[in-house]
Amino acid sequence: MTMKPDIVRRYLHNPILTKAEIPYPVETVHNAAVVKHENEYIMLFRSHLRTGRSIIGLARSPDGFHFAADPEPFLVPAQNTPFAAYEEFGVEDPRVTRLDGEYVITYSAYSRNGVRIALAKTKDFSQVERVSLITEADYRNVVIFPEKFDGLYARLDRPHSEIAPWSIWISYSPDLRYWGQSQLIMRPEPYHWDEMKIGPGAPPIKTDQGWLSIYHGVFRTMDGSVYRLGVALHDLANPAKIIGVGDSWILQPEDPWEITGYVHNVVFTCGAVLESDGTVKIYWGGADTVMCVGEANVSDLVALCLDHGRPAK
């Protein structure tokens, strides 16, 4: 087989976000996670405020490319225990999963504390409810498996070690609140794109030969990291197996806003949603400062992960 060139088909109007369409004072708009809900696409984003400190805000769009903000922000760090001493310095890098008939989001907390992982549920996106803190620090990048297996659900994360890589893990939980039966599942591969850390990006998409996994990878040069998006594939029945990696990067940094801007070099997706015709719309920050989006064919990052794959660890 052929590999294609070029997987990800860039929008050609991109950035789809910015700050300056943002109807309250922010400073970027980046690492948002996107779904459709009764077909409207609902982006949930990243911004930083002049104190360097982040928030969330929503945005609507009816084909998934032209977004429109809404007036007020979605979720701001809570002045209500015991998630007020855990936002403290902002709620960041939402992840949005259906589950269940309701929508599960999950972001990072920042506090003096360091940073860990909050899980909030909604409806509509008109109200929204803080459930629980569902990991101790130090945690980023928790996406939940819209699907149940043998019963529990599952999700996959990233701890921060410096011991080991920064590699992704599994664990499965009775009820979202309390989780365990923790493995390290997938590593960063040495002298690879990827080979300083990675972490899951967007939550996992269900294909025929498997859960499709979209995470991204950092790379250390001379003038700084690299953030890129890869992909990779877990077994239907059981996600702690991954069936393959794809050996080569999907995205990488290329258009200005995401070569330069408030962190440079960065591609970096919370959220993508598989369309009824096989395409994905993937959607990254660029430069943690702009909002863009791209296309792929799911059974193109399915066979970078079956025919140009690299055993996980």
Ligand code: BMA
Given for the second form:
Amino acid sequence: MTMKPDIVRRYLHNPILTKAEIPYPVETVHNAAVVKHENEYIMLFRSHLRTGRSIIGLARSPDGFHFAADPEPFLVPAQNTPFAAYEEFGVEDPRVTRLDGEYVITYSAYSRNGVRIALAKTKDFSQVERVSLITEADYRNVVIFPEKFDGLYARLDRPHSEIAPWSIWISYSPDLRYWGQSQLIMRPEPYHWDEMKIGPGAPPIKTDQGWLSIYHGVFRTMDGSVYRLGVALHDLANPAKIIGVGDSWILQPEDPWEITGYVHNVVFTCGAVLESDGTVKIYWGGADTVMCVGEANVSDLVALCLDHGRPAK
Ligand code: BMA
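I would like to compare: after the form predicted alone, may I see the structure of the form predicted together with ligand BMA?
What follows is the whole complex; the chain from before opens it.
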């Protein structure tokens, strides 16, 4: 019997960045955003400190595979109002979108008040300016589309609720500060690999057939939860409309550093880079401990959404 090749081809030399390569003390390197800026791939990665709280570091690469970390962290909990009160427990899981010639960074701000999302901007990844806290508690996984729709910015996010399963929502904004017109667009699918909760992963990627969203889905087992990655395709003109959701996962924990670590059985993405040849580099944290990369053909991911779908809600 011949084996079908995996839709995501893991890089042979994973993991690509670990705590051993960071020039300041950290316990983990994971859940990183990656974008191409000028001639470099820039990675913003999350690291746990020995307090159990997180900061965000920066690493650079000429090819998207070999990364070297800057000597100092990129973003640590704020000291100034209004951010300080909401970042006291750490900053986590950054996402980056290029918009209007600059980079918009969204990240989770943790505090005794819950988890909310903060938005910051940078032009060059040397200076970073916090703009606004754009959600109240409890939200995570905010990804911003790289284009406007009818003059409005759009984002996907994942509020928590005790009543409904944790689902993906869309909201719109005229200025990236004030957000509204929120609606639920995608739910976890019962008795399916993503049945417990889902959340946006990488900022959506534009393809001819729609916006490709790589999301995470969680399945609870007798031995804890398993985090996997899947794909959904959103209408190009109306991103609230989901054209298709791939029925099967595209990546699950399989390598030893994905199965065992700070949190077992986790692959979690915050970023992917589409290359001009139609491949997409997907970056993921393994077991909340190390960074990994793999490549897929964007056409295969789109085909999975279109040809092997499951209901969006
Ligand atoms: C989620 C987030 C992620 C993390 C994942 C697995 O709830 O906290 O940052 O990677 O759990 O621990």
